[in-house]
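A lone chain, given as structure tokens: the form predicted on its own.
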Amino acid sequence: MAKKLKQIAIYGKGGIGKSTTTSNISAALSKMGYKVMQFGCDPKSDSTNTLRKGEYIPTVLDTLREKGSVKANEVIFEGFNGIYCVEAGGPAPGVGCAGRGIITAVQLFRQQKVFEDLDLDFIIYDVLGDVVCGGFAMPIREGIAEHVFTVSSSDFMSVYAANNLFKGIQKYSNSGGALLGGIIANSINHQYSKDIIDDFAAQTKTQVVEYVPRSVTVTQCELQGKTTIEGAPDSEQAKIYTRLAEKIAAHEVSHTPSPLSTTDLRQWASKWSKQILAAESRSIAGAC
């Protein structure tokens, strides 16, 4: 029996931290024995740099732009560990939309069976969290990605991008999109972050499949232009990202998140607002 293959959707509000995640759960798929590529479709092209020792690669809108034609061969590079490495690309700068290098880059592959050809385990997408534009909802939209985790810190703006997200899940539910995996909770290093997260995911009836600190540990690899998996394998921070894997790998059913409406979720926020500060009142009273 064939092996299946398993496309996963990582999103998550332009730098939050997506591609270090991406690339750090992709290297450690690798590291377990899978077949992965890694198929970024941010149109800053960056997320195979640090599975690439810091080395960009020619898109594919580049080199279709340049050629006129583009053949899979020259726009999937080797990466950390036999990864497959591809960039979408997007458009020159001011013009068109920045999703379509998602759009061609994937019907480009469908057309010339790339994905059965490299007898894949995993494709991992690594997408900008802006789902208003069309290009970036198709991994969600055309239901190209089987499930979708999104990446977020406790910050307002990353949860806003989130919830957007699953805004966009939801309605493309009922006609065979993605579905929700779960939340990363990036940068947690403080109590009150795990708790906003975790509330958010019981607010929009998701899950929180991983607490990521931040460390300098990722930041000494990535000037590298390495992951953390690669530059700092025995490292707390590699065994979590490790961890973070296995239960990407393992995971199988993935559900139709809750949005809330953007009143309910400038209400929630005010609410943990208050919190936070009546918390950090009652903790300078108890030092004085």
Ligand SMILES: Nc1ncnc2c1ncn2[C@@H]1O[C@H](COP(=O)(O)OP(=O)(O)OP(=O)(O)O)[C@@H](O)[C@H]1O
Second form
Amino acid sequence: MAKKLKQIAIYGKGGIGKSTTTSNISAALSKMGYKVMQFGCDPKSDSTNTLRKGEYIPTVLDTLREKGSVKANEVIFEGFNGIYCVEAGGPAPGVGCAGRGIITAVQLFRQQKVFEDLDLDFIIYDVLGDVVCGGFAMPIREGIAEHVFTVSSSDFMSVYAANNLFKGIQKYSNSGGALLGGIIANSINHQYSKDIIDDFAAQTKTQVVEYVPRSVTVTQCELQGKTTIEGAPDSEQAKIYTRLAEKIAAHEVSHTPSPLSTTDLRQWASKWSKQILAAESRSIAGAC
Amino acid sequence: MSKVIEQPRYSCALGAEQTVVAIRRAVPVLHSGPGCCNKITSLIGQGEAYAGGSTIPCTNSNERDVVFGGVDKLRSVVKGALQVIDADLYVILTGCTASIVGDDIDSVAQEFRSAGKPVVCAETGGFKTNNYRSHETVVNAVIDQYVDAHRAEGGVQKGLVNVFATVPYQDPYWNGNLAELKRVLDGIGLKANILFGQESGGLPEWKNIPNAEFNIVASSWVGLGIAEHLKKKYGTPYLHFPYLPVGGLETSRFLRQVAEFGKLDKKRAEDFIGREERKFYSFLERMADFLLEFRYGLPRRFYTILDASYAVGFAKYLVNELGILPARQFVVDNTPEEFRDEVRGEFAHLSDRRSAPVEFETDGGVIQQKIREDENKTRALILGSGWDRDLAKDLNADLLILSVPVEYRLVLNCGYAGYNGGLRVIEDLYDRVLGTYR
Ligand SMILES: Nc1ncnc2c1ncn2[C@@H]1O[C@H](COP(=O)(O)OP(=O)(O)OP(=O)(O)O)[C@@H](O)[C@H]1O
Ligand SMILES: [Mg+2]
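Could you drop in the structure for the form predicted together with the named molecule? We only have the form predicted on its own so far.
Full complex below, order starting with the chain above.
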């Protein structure tokens, strides 16, 4: 039986932990025996660094710029445990159109039928922080990824970015676009953080796939140019990433989320900030 | 969904490349996709001139220039143009892609200027607006980035005026029209800068723009943006004459307004006007017998499918001096809302007794349909473009091609403005009519 390729896109606010989470998912999936490609869709082109000892690889667009054409095998590099690493790349900051760059890079791969030839089980797109234009919505549009996961902390800015992403998913959902698999809650070390993200998931009719705590193990491994899975395979954090990867491997059906309107989102946020403030003044009062 | 406009009679903003082509020894450098300028010149161009049409330097930008920005390629194309094309001014114009991507063309032009090269730039991304508007953008860009730094010495000169009357090539008769306006303005004692075409003084004339005593806008609305700019920048006042003056009455009216506005020597102006009128009407007198006998052979009504300046100018002339009556009048230049009332006002007072409603419509297909559905009992004259030839044929109407695309006639120095232009209208009109006789 021909196996089915699962294509997943990871979105979230800039700096929230997308690349870290994605790389750990890739690493965990590959250790489970799957063939994985991680496709960095970010002009910074640092998505796959921790899969390759902190090394940068030549990007699709740099190669296109230098040579005028690109053969897929020129820009696919093997990383940890045989994971295929690709970086779309992009223009220098402040010039050109990075969004078009993502479209160009992804289309180039699709035309060359690389995914079929490599007999992949998973492609994971790690997409630049904020969906600033149509180009960055490319992976959620028709025929690319089928499941989107968003990495979010309980910070409001991060939740806003997730809500915006939900709007994008909703928009493309009628035309065969990707649907939402759920939220990967990152840096969740307090109960109130968990409550906030749980409430947001409930409000928008989606689920939290996993709660990933903020952990110094991640930092230590990153400094060695490694994922947590590679650098600290027996750590508690690695177990969490593995559990996350298993859930993603088992995930079958995604849904259209119900993003909050801008006013509803603001009201929701102010309700939570009042609660947190009240809780804090109680704890300060208690400490005196 | 956006509406499809059939046969629009003007181009996208990049059409202002023709404005540059019309400046002697100036060359446009397009930062656009391949083919844009060919499309434009096939609509609003006849003849490639010095470096227009398919010889325009162009970055032919492609996907790579979108992703990484096209500034490097633009720089190399400008460099090449400077080496290969002998010109005094190079004007970088952006097409849609470069404008969407947001290439920093200003810094490229600035680099070349710092190195002493006459390079200026303007944003003319096709989606931004049309070529009427971008004509103003480009002229103002040349003023700001080139003229200002090279202003001719001597300060404001008495009697020096800049004339903004037509959009070169968008008005197929721009060269002839400007030449005639210059002739009559010089005749009443002014020194007219017409800035475009063979009869202009080229770039030395441009450098004199800030030294004008006043500016003249002889057009419904295009050019006001330039005159306003010059008023702010150099304090130059301007006179607005809101249509193209065609024939004896209107040209004299135009000249008298100018003379009064500029406080010119009245006697000198009136002497010139008198001489010109005598000449103008003497030709008609000489033909009086023929014109009288032939009066039933002429079309009785005219349809207009023209831009606002031409529409008003021709309507006044045909009604007041030739006795042809207005049928439906269509203004096709997408006249900005704020100028429409003035155009309506002109049509409401074509003469003391005659008025005509006017419709603002950019869709040539819609216009032709409306004209077809009209009564059409008597012989009609259509003032339109080459695209209206089939319509004219079907209605047995006479067609005078005054608007782009011209297609079926060659334009050298022909113009319809002024006294000479008025005579030319009569010649061409009778030419069409007599041509149908066996
Ligand atoms: N759970 C975690 N524990 C500790 N550190 C973390 C965790 N998640 C992310 N980080 C750290 O946060 C920083 C930013 O993470 P990362 O680069 O993965 O974010 P990103 O969302 O991909 O950012 P960008 O939008 O810039 O691509 C990194 O230094 C990473 O090590
Ligand atoms: Mg990242």
